[in-house]
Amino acid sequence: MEQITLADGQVWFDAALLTEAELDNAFEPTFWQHADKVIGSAKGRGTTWFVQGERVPMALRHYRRGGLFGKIVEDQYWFNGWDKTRSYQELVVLQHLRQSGVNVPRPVAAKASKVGGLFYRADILIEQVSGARDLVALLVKTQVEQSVWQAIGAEIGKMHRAGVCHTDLNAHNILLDGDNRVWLIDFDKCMQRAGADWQQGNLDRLLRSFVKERNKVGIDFDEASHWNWLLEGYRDTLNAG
């Protein structure tokens, strides 16, 4: 990754994928809408912007607080260095992961900006994986087979074998591409970590996550096959470690 020093902040990103033309105003909805290349969008907390880059379409997010208080400090975060930054932070995992053999988008870009000396802002560019469906969509419609189920926890296991805690693990951070192939997304706060007592925290919380789809939108899901399915590929992986 190269890096800018800007007036009030920092921005790193990987000159294979974005161009020097597209950088200046990369971090910018406007600049990809007057261009007329913005090619989709997902509501979250925020737009997640999907933008068609001169070499690879991309996915644009800004970073928003949750909660309560997000309601009263919507997108300012506390500034403690730039390596703490939650941009540069997620850039690094996203690194790391694709080192390590995990199926997660290139990081493109990042940015984090200061506000008024206390406080930044801050925005990261994805590359957007081509085809890729989220598997809650998925199982709203069809049923995923064995072989699909136990591929999703081989990939949670790659993930925890490279020593990464996801710490918001659940059904809508799991896509399927065109070929079925498995990627894992939305690594805001994730981080390394030591030793093995949060692993199955990760896994509890996307079983829950299961079973409140189901629940909520009626997503094809049984504990008895599908979740002991991925399992198998989750044990099987982090084992083979």
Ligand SMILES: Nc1ncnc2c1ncn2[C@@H]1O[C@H](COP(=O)(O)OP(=O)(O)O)[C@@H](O)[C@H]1O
Contents of the next structure:
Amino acid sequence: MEQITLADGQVWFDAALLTEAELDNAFEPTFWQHADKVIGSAKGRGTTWFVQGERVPMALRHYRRGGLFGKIVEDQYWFNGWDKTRSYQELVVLQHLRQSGVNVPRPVAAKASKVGGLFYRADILIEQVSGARDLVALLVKTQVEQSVWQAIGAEIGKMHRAGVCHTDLNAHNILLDGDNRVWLIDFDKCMQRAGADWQQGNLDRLLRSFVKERNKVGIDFDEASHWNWLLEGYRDTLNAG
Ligand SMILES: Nc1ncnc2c1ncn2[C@@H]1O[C@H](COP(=O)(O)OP(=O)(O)O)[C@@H](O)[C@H]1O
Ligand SMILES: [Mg+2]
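The form predicted in complex with the ligand is what I need now, so please give it after the form predicted alone.
Full complex below, order starting with the chain above.
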């Protein structure tokens, strides 16, 4: 990763994935809109823009707060050093996961800018997994076979072997591409943790998410088969480490 110092901020980027010409405005959705290079979007807390870069398609996300506090300072965070910013931390976690062989999209660039003296705003660009659908979108339409449920568990097992706790592991943050390869995404606020007592919490949260989506949109999910297959893949991978 290369690093650039701006008047009010820092940018970290992979020069193999983002061109110099793109770099200046890469974090501005309007830049991509005006260039007619917006290829999609997803609504969560904020909007994730999918944009066609010269080298790779990317997901562009501005960091936003949720909750009541978020209504007041919706996108500002307390500044505590550049290496502690949300965007830089997510970039580092993604790099660590990739080095550990976990299937996560490549981080392309991260930015953090000071607002006044005490706060900062942040953005991140991550490679878009082409042709990927999240598990909720997929499971409302179709079934997923046993080996894929096991592969989902295996990918989570690899993440845990790499010591990374996913603070928001839910069915929307697991993608399958056209070849049924499993991708884990959305690593905001996730970090490497010592020990193992946090691991079960990730699984509990994911199970709640599947149950919730089954009630809400009717995804095809069954604890006795699907969830157990996932746990099989998870345990086999974790214990193989
Ligand atoms: N790198 C990516 N490749 C493909 N799709 C993505 C990627 N990142 C996000 N998405 C899609 O956009 C949705 C929202 O993105 P996400 O990073 O989870 O943000 P949030 O949940 O905070 O809104 C995801 O559920 C997924 O469907
Ligand atoms: Mg998400």
